[in-house]
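Quick heads-up: it's one chain on its own, the form predicted on its own, in structure tokens.
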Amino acid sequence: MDLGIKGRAALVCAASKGLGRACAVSLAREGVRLTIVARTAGEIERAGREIAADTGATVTPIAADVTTAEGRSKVLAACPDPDILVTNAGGPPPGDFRNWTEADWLKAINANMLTPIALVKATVDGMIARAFGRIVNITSAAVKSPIPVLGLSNGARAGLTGFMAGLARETVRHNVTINNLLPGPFETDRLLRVMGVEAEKAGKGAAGYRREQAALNPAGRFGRPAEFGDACAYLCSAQAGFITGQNLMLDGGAFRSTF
């Protein structure tokens, strides 16, 4: 299927690796002009070269911390009028809520709630004026099915979800959609870190624990990042203009619910 977004400009955050990079690759394959962002210059520049070489797309890598006003200004100077915005930030560290300070909470809320809202605020009116926009927020399956050791993420991302639910109903009449992708267990560095914490709590070896958890998923495995990227690309497509305010779980069926 031609997704109808060739030549569109896309800004993809936290795109040097993992699910952010997978989204960037899938969009690049559709002929989108990419601006990709991550904090570490070497990693994002390498990702830009590799994505461009693999897909033939135009890719502009920017090293910036989008959780700061200065970082967002740098990114938006490079890509002031994106047609597609994919927000993404590394999740807060796992742990026990008894040990988290106010500073820990504020850092999580800034990264996983306020930063995406700031990026949307800076770009959504331009999308409305051009009568095309696709905003996809990468959140977490923990929004619907909380994971105790990820309490910082549970709280901050739930706040983002609530805000975006209201805004999505205001922008869709202008062909600007806002949706969230909720990843479950995908084969990423983040998964390895979380599994390591859980394995330690269970008194098990990390590798064996990962195999056990993969087998417990209805799919019998963890997700592949490319699967996630392609789902993102579809939500960014011309054909997805009637989909807004949705939270798409990608978890192999782990969240057991009829709706």
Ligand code: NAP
Given for the second form:
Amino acid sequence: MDLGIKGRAALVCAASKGLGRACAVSLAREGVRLTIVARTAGEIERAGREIAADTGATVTPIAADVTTAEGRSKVLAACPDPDILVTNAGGPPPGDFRNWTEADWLKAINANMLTPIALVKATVDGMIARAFGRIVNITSAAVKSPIPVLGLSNGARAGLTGFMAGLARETVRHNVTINNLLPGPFETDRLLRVMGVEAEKAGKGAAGYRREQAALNPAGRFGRPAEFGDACAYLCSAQAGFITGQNLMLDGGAFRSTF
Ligand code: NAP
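So the form predicted on its own is up there; where is the form predicted in complex with the ligand?
Next comes the full complex, this chain leading.
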């Protein structure tokens, strides 16, 4: 299926590895021109070279922290008019809410709620003027089904989801859609870190705990980042113009509900 976005410009945040990179790769395969961002210069430049070599796409890597105003200015200077925006940033650390300070909460709210809103604010009116836009926010399955050790994520992302739900209904008549992808457990560095903390809390070894958790998923495994990237590319497709304000769980069916 040709997704009809060849030649479009995409800004993909937090994309040197993991889920952001998978989204960038899937968009690059569709012939999208990419600007990709991460904080570590060497890593994002390497990712840019590898994605360009594998897909033939034009890739501009930018080393910046998207959670700061300066970082976002740098990114938007490189890609001022994206047709596609994938918001993403590192998730907050796991822990016990009794230990979290106000500063910890503000950091999580800034990274996982205010940063995507700022990026949307900077780009959505251009998309409306050009009558095409696809915005995908990478959030978390924890928005629907909270993970106790990730309380900072559960809270901050719920705020983002509420805001985007309203905006998505205003922009869709201009062919600008806004949707959220909710990852369950995907095989990334982040998953290894979070499972390490959970294993310790449960008094178990990390590798054994991971095997146990994978087996508990209805799919009997964790998700593969490429599966996530392809779902993102579909939501960014020309064909997906009637899908907006949705929260798509990619979790192997771990969240048990009838619909
Ligand atoms: P990951 O493998 O740790 O990759 C994170 C990527 O984000 C890296 O490229 C990192 O590069 C970049 N990054 C982090 N903070 C950044 C910042 N402030 N500005 C720019 N780039 C930044 O993580 P992941 O598993 O792909 O997770 C992506 C998001 O999905 C996170 O918010 C995570 O909480 C959420 N999530 C993941 C899972 C899962 O199973 N993997 C499940 C639920 C939710 P630098 O460090 O160089 O900046």
